[in-house]
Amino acid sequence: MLAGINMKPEFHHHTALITGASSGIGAAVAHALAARGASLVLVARRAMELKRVEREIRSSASESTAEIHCIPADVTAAMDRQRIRDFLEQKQLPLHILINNAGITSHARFDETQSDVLRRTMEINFFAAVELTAQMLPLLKKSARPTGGRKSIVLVSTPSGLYGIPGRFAYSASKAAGHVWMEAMRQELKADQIQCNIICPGYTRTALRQSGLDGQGNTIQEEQAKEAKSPHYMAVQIINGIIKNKRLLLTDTNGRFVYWLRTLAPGLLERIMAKKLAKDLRGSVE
């Protein structure tokens, strides 16, 4: 049982459609919702992670949960793409809920980072997450409100979306771009009743640090910030996101603080980033 999880099958007759769900949050997300009685549909590319994480929730879930459905696949990639919107189609199940959540994370300053970084990055955070939910975007509209439920599209993202980090300014720009979508797209889908979720995680216990680029395209090796949370912390946050219709949902005081003082004083924040940058690099150094 998920701590901080109220465990009232609030998405009974609710089918989710989870990226990224082979670790960390994403498989942390999968594990809430099926206690709250949602069908799943799990993709990663990882197709032995998939079912390890589909055996856990069938051995700790409440009968509640219909459906679990594992779709090994890269979303970006417009074969794979496809191919799971024509899944959900043959097996002519609902999408009540896209939870996008696969990512990546790049460190570098710019004038040390290869334009391949910049693509890669950008194609996992911002374009796998747009080109997909344009391939779901059908289905939701189509599928039923459940009775008392919600539609929902949610863009798993990052404080560093609200600012321009130095020495991560690839990762900032991918996931900023997704938050301009987001407010975009929740505007023209409110006669759809599809409610559209961005979701800033602050810092958790997951591989991304340990799977993410630097400027060259090789694999970063970061240590866990100190007060990172749990994925399971996490799921809980974007759970209570999604039932409560957050239009930004910063998790942390790490967020929100970037959040205000972006607005309130800029300078400052310039000022307190710029010190972060320099703790950075005399870190790479040692």
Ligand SMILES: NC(=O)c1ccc[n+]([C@@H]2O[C@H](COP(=O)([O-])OP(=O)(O)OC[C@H]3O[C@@H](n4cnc5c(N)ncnc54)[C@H](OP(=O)(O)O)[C@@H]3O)[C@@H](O)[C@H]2O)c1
The other form holds:
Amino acid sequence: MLAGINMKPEFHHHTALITGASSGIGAAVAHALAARGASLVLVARRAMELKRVEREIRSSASESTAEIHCIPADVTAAMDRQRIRDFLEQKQLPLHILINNAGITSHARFDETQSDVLRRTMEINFFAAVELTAQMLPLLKKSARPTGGRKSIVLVSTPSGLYGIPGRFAYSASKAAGHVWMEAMRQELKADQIQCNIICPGYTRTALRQSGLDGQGNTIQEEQAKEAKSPHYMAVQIINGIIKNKRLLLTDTNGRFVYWLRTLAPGLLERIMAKKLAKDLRGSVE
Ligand SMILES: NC(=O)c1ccc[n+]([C@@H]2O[C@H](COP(=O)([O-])OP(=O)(O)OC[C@H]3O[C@@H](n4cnc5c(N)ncnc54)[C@H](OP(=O)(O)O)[C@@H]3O)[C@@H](O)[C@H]2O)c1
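Any chance you could show the form predicted together with the named molecule after that form predicted on its own?
Now the full complex is given, and it begins with the chain already shown.
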């Protein structure tokens, strides 16, 4: 059982589609939603890892999920997004919660970043989320809201999407674009009673720092941040953000600090960020 999760099945009769469910935060959210009674559609490229997540959920006595479906797919590929939609329609599955979580980071200065790296980062973190949502929106709209339940589109973002982080402009830009998309969509979907929740987890112990890109497109190998929390902890925050219908949820002090400082004291924030960049360039990240 996951610490901190209230075991009441708040997501009974809900179907949730989670991208990037093969590891890290996405896999933890799958466990947490299963523990609360949701049926799951799990999406990521690595079929075996998806199956492992499915097995782990099924073997956990406390996590009784109505149904689990795994769809190996690359969310940046239009054909794969269509295949996900076709799968749900053929199985006549409803859709209540769409969690756009699949993502990569990229760490490099602007003047040292190849344009292909920026495009790949935007493709996964922004365009894939937007275009998968466009595919799924008709299904979300027509699925009846479970009694006492909710319909939600979630963007798993980052505090780096609140401000241009030096040495990480591509990651910041890809998530910031997602924020304004979600803000516009939230207002447009009010009449459909579909909530739009932007959730910005703080540092989390996942593979993100071994799957991201440097400026040349090579995979980065960075250590975890010292203050990184567990994916399970973050999953609980995300679930609570959905239940409380948070417009923007910042899970840690760093995020809240950036959020307020960028408006109240932007000069001070720039000085802090300049120190961080200098430290990163010396090779000691965070
Ligand atoms: N870790 C942190 O400190 C942190 C902090 C704030 C926000 N976040 C956000 O949390 C989200 C999840 O990241 P994580 O930290 O859990 O890292 P992770 O363990 O590396 O998870 C990334 C997931 O995205 C999937 N993915 C990547 N590219 C994909 C593609 N083209 N198509 C389908 N799936 C794809 C990966 O699965 P496959 O490789 O199997 O496709 C994997 O399941 C990201 O959006 C990240 O920006 C993380």
